[in-house]
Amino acid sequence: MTRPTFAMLGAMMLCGTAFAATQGIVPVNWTAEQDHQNMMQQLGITKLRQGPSGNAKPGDPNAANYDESKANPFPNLPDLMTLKSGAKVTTVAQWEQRKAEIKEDFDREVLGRIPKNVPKVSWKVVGVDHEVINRLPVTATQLIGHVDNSAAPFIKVDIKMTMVLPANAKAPVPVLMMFGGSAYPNPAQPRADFEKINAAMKAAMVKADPSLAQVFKDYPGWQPFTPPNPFAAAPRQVNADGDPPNQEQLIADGWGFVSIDPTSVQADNGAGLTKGIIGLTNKGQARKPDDWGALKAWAWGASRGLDYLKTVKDVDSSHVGIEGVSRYGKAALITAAYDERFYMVLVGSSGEGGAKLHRRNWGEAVETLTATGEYHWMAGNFLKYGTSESKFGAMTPGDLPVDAHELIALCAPRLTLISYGVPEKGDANWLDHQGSYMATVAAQPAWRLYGAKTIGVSDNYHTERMPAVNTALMDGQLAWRQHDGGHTDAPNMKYFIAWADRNMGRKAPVQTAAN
């Protein structure tokens, strides 16, 4: 770094520390250690319970159960379909009454609650790449929506977004959003420039170290840049099943993607949570009890990615989706729940925090989450359901008010998929599928009250087991497919396209390849 741009970012570092210290502000910088304890006495919590590793070996103390027969020990869910007052709920008006009372359990004990003061997001265009996918053009946009910083300088959010779209569509195109990295998908490399990229190369390269020169002329043809050779096939990427990346399926499809780096809205780790979205809401300070985690604020970013969408006329806006694996994977789902927006949601191996429930004994657990490795995903409320000593007693999972059934049904009468890979193949039993497939069918009265279809099982979750795997449960608006992969959610993409589109009512346009 330079001196003048390491004098530029130290003034820019003081502006915001004198800011702060004019406001009266003493920005809060912690290990995630610091801020669980910090939570834990806002709570009056002096223990928590050990909870499961899922590297211990099997007779380990903190070894994870995967024994069905212990897997239950709070075995009834609550009911979805009756109100606090005790009413049944028997229609769409009453479901709506039903689904703001869940949205408060979660948001007060679970998810943390998004503040009213969030500040707005302004989305910039930084750049647009016109690239080929496997043949097929797309345009390719980077964008930063920066969120307005002004009662908090020193706290800096800028969400970073890709949008890719068809470069021949004729019409707006359903799109889905999905988690993870923002960076263009594939570059588009420059040929005819070459000769001057090499020449400025090689200048530079010879300023920096004038014995080079004697070096270049002795080796005339050698080039620190190769151009590309446009009738080279590039190696495709497949998986086991021989499909293409999600990506490709859906430019294939016809549709477009966007890529959304949750990491730039919050950082994935507790002691991010005085910075990013969180701590710009909070002006660096610590967060209380019922504050939002980091799933509540990358759900939150998902959704101004929408606000642009919905701005661009290529794309259909009223057939947007959104994507996740894992961590990701719960976040999706919590998106979907919370914005109606969104048309579909695939949910890919999700766990504990996401389509898993709470109550079960099986692989990750409550208590995994709410030690300091992944408590920054919930509500600082959320620590109550793994205490043994308190100034309110033991808590339990059984206590919680609301189970992943519940934000499941939140989705409904939208298309949701709940997909999971295989343990052979590295979808660990950590996840508990069976947990999953649970909540899935506890959820289905929500869609039937939309006269929607289901998985098109019983509503018995008790006894209700998975189907085989690559048994799709698709052929409603709720659906359920365990692929043979492992963990991602890759081999459930073809269904879920051909799935989404049947619904739809769409047909794939026939595309004209890139020359």
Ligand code: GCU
The other form holds:
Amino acid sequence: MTRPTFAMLGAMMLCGTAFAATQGIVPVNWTAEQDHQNMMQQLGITKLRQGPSGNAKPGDPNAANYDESKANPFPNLPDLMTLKSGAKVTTVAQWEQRKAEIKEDFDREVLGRIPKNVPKVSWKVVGVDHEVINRLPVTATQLIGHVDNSAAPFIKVDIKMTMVLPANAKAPVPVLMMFGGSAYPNPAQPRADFEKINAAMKAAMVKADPSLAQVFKDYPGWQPFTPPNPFAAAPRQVNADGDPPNQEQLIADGWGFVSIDPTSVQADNGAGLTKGIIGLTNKGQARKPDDWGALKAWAWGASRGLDYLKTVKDVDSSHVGIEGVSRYGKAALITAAYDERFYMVLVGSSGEGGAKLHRRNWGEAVETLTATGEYHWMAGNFLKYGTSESKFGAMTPGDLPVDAHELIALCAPRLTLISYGVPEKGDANWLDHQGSYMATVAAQPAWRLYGAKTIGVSDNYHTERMPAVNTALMDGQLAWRQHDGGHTDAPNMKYFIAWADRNMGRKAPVQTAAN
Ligand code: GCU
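Cool, the form predicted alone is there; where's the form predicted together with the named molecule?
Now the complete complex, all chains and molecules, led by this one.
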């Protein structure tokens, strides 16, 4: 082997892995299977139970249960209102103590802890676009939240977020932060500059193929780009259920919205656990059993987004909400549960790991997450509850010290809407609507403690059954509504907005359309 030249060394220094090597750090680069296996080893687990699969057919050995008589193998939930000391919680001060206990259990066993050394995020505006959303003018700001990576420069985390505010608001506006892709919602098109763009385009095309000069001479009226007609009505994008997109509904009511890209914080897979924000705090090494999982990392990202919103004078930062659907519905619930600066939360079709009770045997189960694919959402310790053989024996979801009703209760007394659709339209049975309703029922005492209102039914989660589809239990600050659409929360958005406006004592402003 020849010795590396200076040029080669220079090139290696530029590359992150080489930097890590010089620091004596070799970043781990495993597949999800290898990472999962490593966590099993750390915990002394030799065998996990196979979980129900969403793809199994009825009768398959790994088919999910959809028989209500078998759905409650662990019928009794941990008592929300009893401290570990055995004392009953009757005051808000005691509830603060109880909340700390609940969070500690979720941190250690279910979601993982945010480490103490998470580096600082500095937000930077990368672009401002003046756009129109269904005829209303908005200002869209693209932002990057750069995470200081000086401790491990081979891992880069740049949080992507887009903030969209009504352009003509007379006062700071409430804002709903939504988990999803971060992009300009309706990029403005150049108008007056089209002649210049087309001339340059034609010149470039002729340069690439000189014979085009004749074509352009023969068809002088043809232009590569046609300017949009500013007077044409924008095509209305309604979803399958006939509802306008959430963004449009929010702007129409005079709110702003933010889209934040969770995968720019942490990848949605196990192989990514030594990268992203989790990997950065571990300097590229594998997680320990109580380190945070992706859901907690996404929630952390949303909190950093809120830090930024708190600096924007056009945002009414005491009325910022968080929203998400499906895996992002889980993340939205966790965000609100842990960060009390969020005034409201819309938890869309969140299922297992979200509003659904872990103790339920219906559709997706604890074992579905622990055995495969999506274990990275949770703390490593969560694997214990799907274990059949290990140094500590077997454990079940019934051994979990906490359950979903307690995660919901952490949001009290703030506005919390648990939202679902219906299986016939694609909001799968898999999500366990009834199990999520039971968790909502069992969370009610926390709201009452503050004098806030609940969904207005008894606390008996053993006997309470979901109300009919499209029944809004939204008279209080804890709320439930199962709409008649699919795997989305758009059909519930108008109810959410009206409910939040009512609670904020706000009237939607009359707005002037853009021209
Ligand atoms: C799968 C998974 C759910 C999740 C959903 C989604 O169905 O089992 O837990 O909520 O994907 O995020 O789309």
